[in-house]
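This document opens with one chain alone, in structure tokens, the form predicted alone.
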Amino acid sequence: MIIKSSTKDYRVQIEDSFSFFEPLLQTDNTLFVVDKKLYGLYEKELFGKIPEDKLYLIEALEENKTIETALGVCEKMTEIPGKRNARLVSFGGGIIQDITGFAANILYRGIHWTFVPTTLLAACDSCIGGKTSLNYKSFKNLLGTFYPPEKIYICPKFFFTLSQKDFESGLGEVVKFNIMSGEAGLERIESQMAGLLERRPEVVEEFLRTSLAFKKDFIEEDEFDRGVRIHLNFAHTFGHAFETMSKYEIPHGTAVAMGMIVADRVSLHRGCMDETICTRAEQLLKKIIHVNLDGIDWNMDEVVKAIRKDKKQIDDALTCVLLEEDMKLKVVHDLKREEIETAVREMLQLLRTK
């Protein structure tokens, strides 16, 4: 799959084995940035072959997704003699992608970068689109650039060592894309959810490919997020708030899944969504949301405050993306606090009565 970009067109290549790794080892002037946990899982099979002076490990924690961590990568790369010919190869999920993509963009005004997404969430969603985002103080994703990798290798073998929590987080975005694509998408994932949950390779790869194809149309039409691409933020207004309130105990994709329930409930109460569609979506989402809701302070003042901090808000009016009639997406700028309170309360009740 080729993704067209004004910066550079780039290729996404799906691999059925780790054979792509050896040629990467042979590249000159290369630094490998690897998720520390992933390194422990694949040290013998893969990463132990990387020379120590070419390896940089990062703990993939939300608190490490900062400018300081990105500058640490830059500092390490100044040891590489090739300078503008230097190459960064990163292995990990969205946090590693954000840190390394940002570093690759700012160092020498842009260096070569290859990304290997090793989580389902990164592989089916964030690896394409070119966004890099860093947290700043209490603001999520406040700092950022647009800088796509030159090449993306996706090897689904990595997904089978993911924890259930991380795998379900990835399914949050997969379900989101299918619900966004209308009745046909909803039916497709309803019929295949069992296979996804069982991590059947052929089912996982099918939804990986369809998720990337769905997102590709949006990012090629609106690369810099000024128009139709904002629709991809369906459920994110609420999801980002839930991540923040849980101090990131709720992973991104799961928070988005919870945000979909809230968004759909707002649409339902506005009379814009058929109740049957809402119920079908909720039945899917309940299968992938397993979080400790009681460990979070669900104070509505804090919910609204967290939503207002989301970078997609443009003024004092609350903005979000909703599904309307015929499952069409619409950006609304008149979200009311009362609507949020009702929808969040119903979401909590639904998840507590599984």
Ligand SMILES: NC(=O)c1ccc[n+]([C@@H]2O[C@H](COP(=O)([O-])OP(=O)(O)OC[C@H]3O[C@@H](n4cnc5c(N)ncnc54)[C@H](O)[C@@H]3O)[C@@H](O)[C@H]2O)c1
Given for the second form:
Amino acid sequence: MIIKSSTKDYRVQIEDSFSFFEPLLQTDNTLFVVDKKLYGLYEKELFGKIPEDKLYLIEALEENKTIETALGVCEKMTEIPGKRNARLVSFGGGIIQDITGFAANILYRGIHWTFVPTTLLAACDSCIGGKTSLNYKSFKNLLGTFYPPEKIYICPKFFFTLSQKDFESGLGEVVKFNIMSGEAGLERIESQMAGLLERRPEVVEEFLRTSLAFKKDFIEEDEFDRGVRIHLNFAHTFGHAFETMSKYEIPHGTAVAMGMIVADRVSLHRGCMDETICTRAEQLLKKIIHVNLDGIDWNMDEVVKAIRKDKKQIDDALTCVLLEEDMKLKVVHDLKREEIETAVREMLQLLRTK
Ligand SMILES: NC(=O)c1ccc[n+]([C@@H]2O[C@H](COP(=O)([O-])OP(=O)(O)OC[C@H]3O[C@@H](n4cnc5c(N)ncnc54)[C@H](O)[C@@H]3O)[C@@H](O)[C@H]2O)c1
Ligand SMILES: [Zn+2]
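Taking the form predicted alone as the starting point, write out the structure of the form predicted together with this ligand.
To see the whole picture, the full complex is given below, headed by that same chain.
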């Protein structure tokens, strides 16, 4: 798959095996940045072959997604000859992607960058679209640029070692893409959910391809997120709030899955969504949401405050993306506090009943 971009068109390649790794090792002027946990899991099979002076490990923690870590990568890159011809190859999930994309962008005003997403979330969603984001002090994703990798290799074999928590987080975004594509999408994922949860390779690969194809249309039409791309933020206004309120205990995709329940309930109460569709989506989402809700302060003032902090809020009126008649997406700017309260209470009740 080729993604069109104003900086450069880039290719996403899906690989059945790790055979793409050997040629990367032969590339000159390359620094490999690898998620530390991933390194441990695949040292024998892959990463042990990287010469020590070409290797940089980063622990995939939100507190490491900072400008200091990105500058550490830049500094290490100064040891690599070739300057603007230097290449960064990174392996990991969204955290490693964000740090290395930012570093690749600012070093010498842009160097070659190859990314190998190893979480389901990074592979199905974040690896395309070109966003890089860093946390600053208590602000999540405050700093950022647009800088897509030149090449993306996705090998679904990596997903087998993901924890259930991280795999389900990735499924949150996959379900989102399918629900966004209307009743046919909902039906498709309902019928394949068992295979997805078992991580059956052919099922995972089918949804990987359809998720990327779905996102591709939005990011090509609106590369810099000034228009139609906001639709991809469906459920995110609520999801981001739940992520922050849980102090990132709830991973991104899972928070988005919870956000979808809230968004659908708002639509339902506005009379814009069919109750059967809403229930079907909820039954599906319940299968991938396993979180401890009790560690969070669900005081509604806190919920609304967290929603207001979302980057997509432009003024006092609360903005979010909802599904409306016939499961069509719509940006609304008149979200009311009472609507949020009702929908969040109902989401909590639904998730607490087994
Ligand atoms: N740039 C974007 O467009 C974009 C979009 C969405 C999310 N994000 C960011 O991505 C981050 C979340 O990323 P994520 O969910 O992909 O994962 P992550 O990078 O947070 O990693 C999650 C966990 O999985 C581990 N891991 C990675 N690959 C593994 C594998 N193959 N086997 C076993 N363990 C593995 C990591 O060590 C870590 O413990 C957040 O910081 C979020 O803000 C960025
Ligand atoms: Zn997301």
